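Single chain ahead, written as structure tokens, the form predicted alone.
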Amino acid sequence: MTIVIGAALDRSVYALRDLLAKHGVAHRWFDPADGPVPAHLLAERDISEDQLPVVILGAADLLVQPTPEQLAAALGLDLLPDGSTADVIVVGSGPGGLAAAVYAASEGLTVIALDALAPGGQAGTSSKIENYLGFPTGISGNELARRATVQAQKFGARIAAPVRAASIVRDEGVYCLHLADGRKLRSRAVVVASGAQYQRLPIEGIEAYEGRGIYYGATPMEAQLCGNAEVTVVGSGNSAGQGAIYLASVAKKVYVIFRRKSLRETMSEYLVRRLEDHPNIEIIPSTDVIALHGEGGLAGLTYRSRETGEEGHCDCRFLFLFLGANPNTGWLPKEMVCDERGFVKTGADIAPVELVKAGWSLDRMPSRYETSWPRIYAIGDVRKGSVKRVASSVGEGSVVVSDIHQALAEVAAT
């Protein structure tokens, strides 16, 4: 069993526990206030509290202030050696990368996928998909990641995390991708599946609350710490939907707060019911969060409506953002073809002036899913034009698979 000591508010803690929640390691955490069994396990050890957090594996191996890469090694989690070579590495692990990987996989070709934390991407932090084709009942986006990682390493796909891409050259004829560690990888083939990520509230000083009080994703880990309290979830997507109902299990309140007139604009209408009939779950439309206040963590935040300009305070301690996304493509190549806000073109959405300045050399025009650079591809949340669905996702990571076969077949002819 692996044990994880230190403060709930203490954000290196936070980083700790979600990698191991999202990779599925079994382990349980402790707080050093509460009660004599931290206090145990720390005077047994002879580990001070200025010494916290720390990571006991097993009976024998302790981790001191580890961060999540060097807690990831000793788990055995990244075991990917420099130098790896691969018909297709997959950067990122969302649902559309691991489709990507899992058809890659078992059609014959060599995969290697990445991801920065953990198997899932946004997806894997929603409490509940219900409206994914052949769960009735609904998954949770964790276990649906869980199933597809094994289903890719059971192909043979060699998953590690956590990874991130740094950059991205051409090396004679194949791809060599620089990882922030100094690793190198090479393949013949390049799936960007690196996703979007939140946006932050556009507020001073926001960045002092992440992890303590202000989190990302609505799972079992947060959802621990918000018992019996009042919590506040701004968003007017179907992830904001999800988060708010399953926090309303266990918190006192939960507000839902955002800048639209209605959640019928941008919601699906059984989550827009679910929310409308909740008890526990107020409604806050046409409002925008303008502060924050709290010292070593979040005691509350202020509000104004849109509409009426007035002001209100609730003194949640837990705020959840689920706001516009982001590309993650700061690590692309910036002759990669992008649109005004960042998201990767593919296919028909490049001009054909554009290929010019990108360096295109190639006869034929790219694929479907195919990027500004031949045999580089673009799905899921990170293309241009991308429906940032699950279903949708996991759709175009199995389609690309035959673009790339296609595309191989064209190298190995010339």
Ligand SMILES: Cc1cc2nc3c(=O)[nH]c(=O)nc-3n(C[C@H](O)[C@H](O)[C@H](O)COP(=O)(O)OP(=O)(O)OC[C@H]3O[C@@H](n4cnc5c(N)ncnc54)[C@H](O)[C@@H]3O)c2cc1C
Contents of the next structure:
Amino acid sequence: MTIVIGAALDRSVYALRDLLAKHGVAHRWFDPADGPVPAHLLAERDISEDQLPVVILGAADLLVQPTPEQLAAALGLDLLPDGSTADVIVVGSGPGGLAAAVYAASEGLTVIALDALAPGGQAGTSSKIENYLGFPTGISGNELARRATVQAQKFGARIAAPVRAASIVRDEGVYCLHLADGRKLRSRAVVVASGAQYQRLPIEGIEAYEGRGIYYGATPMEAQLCGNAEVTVVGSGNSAGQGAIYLASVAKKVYVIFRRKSLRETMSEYLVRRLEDHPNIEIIPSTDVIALHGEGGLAGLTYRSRETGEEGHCDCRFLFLFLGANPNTGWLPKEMVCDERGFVKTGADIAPVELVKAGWSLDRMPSRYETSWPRIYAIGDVRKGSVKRVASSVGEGSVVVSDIHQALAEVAAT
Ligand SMILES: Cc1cc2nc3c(=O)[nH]c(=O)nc-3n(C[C@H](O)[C@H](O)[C@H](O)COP(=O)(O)OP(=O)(O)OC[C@H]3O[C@@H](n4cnc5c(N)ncnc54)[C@H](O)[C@@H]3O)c2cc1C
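Now show me the form predicted in complex with the ligand; what you just gave was the form predicted alone.
Everything in the complex follows now, all chains and molecules, and the chain you saw is the first one.
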């Protein structure tokens, strides 16, 4: 059993536990603040509390203050094949990327799927997805990702994480993906499934509280931290609604703060009703969180009504932000055609003049999920015009594979 020892409000402890949870690695966690750590775990190994966090992987394996990447390497989670050129590299292993990996591998293509964090993507941060086909009582995002990962591996896909794509270049008819750690991978086709990333509150110094009271997902790991505490959720979309309901099952009180006048403008009716009926949830519309307080971790926040200008304070130590997302496209070539918000354009969304500018060199037009670079495809939330649902990302991940087959056959025929 893997053991993590370190303080609840230590951001690096959160990052290590998050990595383990997202990869489905069972672990025990000791916080010295909860009582003395058993001597055979620390004292008898000559480890003092100022060396925390530590991760114990077995009788002999001890990592002192590891980064998530070092922990992943010790667990063998980031292993990549060396040398050969894959048919497809999938960048991002959220629902879309995992679906592309499953369908591509099951149809005989050699596939490498990467993720900068862990398989699951945004869906992996959801405590319960209730509208995904086939799961009438819902399924946690982590469990869905775990099952999809096993399924992709069963068909022979290689899945590696945390492994971050840093850039991509053309290299003698194939693509060469440069990874943030300096490694390189080559493939005939690339699926961009790097999704989107939560927006922060526009408050100076917010980074200091991330992982130390501010969280961007509500899974059992975060819920464990805020048992019987007061919690604030900011946002008015479905993800905020789901998060609030889940957290209300463990927290003493959940405040839901948002800028709009009514949740009904943006949240599904079934979630709004559950929030309104929940005895532990208080809904605070037309309000902004304007300041964060606390040394070494979040201790409270100030909010202001947009209608009256009145300010209030709450001693919440836990703030969950569900504020919408921006596309993860910083690693793509700047010549690739995107819309004004950075979402990748594909197929008929790319104007002929944009194609020319991007250097499109083929006689045919891009297929439905193909970008302005031949055989680089974009699916799921990163794509302009995507529906931003688990099912739609999964659908695009399956459909794109037939386009890849066709494009690879074309290349083989020339
Ligand atoms: C809390 C929450 C609850 C939700 N609930 C629902 C729901 O109930 N039903 C529903 O249908 N939808 C739900 N959604 C929306 C749904 O999760 C997304 O639409 C879906 O996850 C998009 O999938 P994706 O594969 O396109 O991208 P993402 O899920 O965003 O995955 C992208 C992946 O790419 C990785 N990545 C990014 N950049 C790089 C890089 N440079 N190198 C390598 N990897 C990279 C990221 O780490 C990430 O894992 C929810 C979203 C959230 C946040």
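Because the structure is a prediction, the values reported are computed rather than measured. Positions refer to the first chain, counted from 1. If you superpose the two forms and keep the largest set of C-alpha atoms that fall within 1.5 Å, you have the rigid core.
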Honestly, after the rigid core fit, is residue 81 moving at least 2 Å at Cα between the two forms?
-> yes
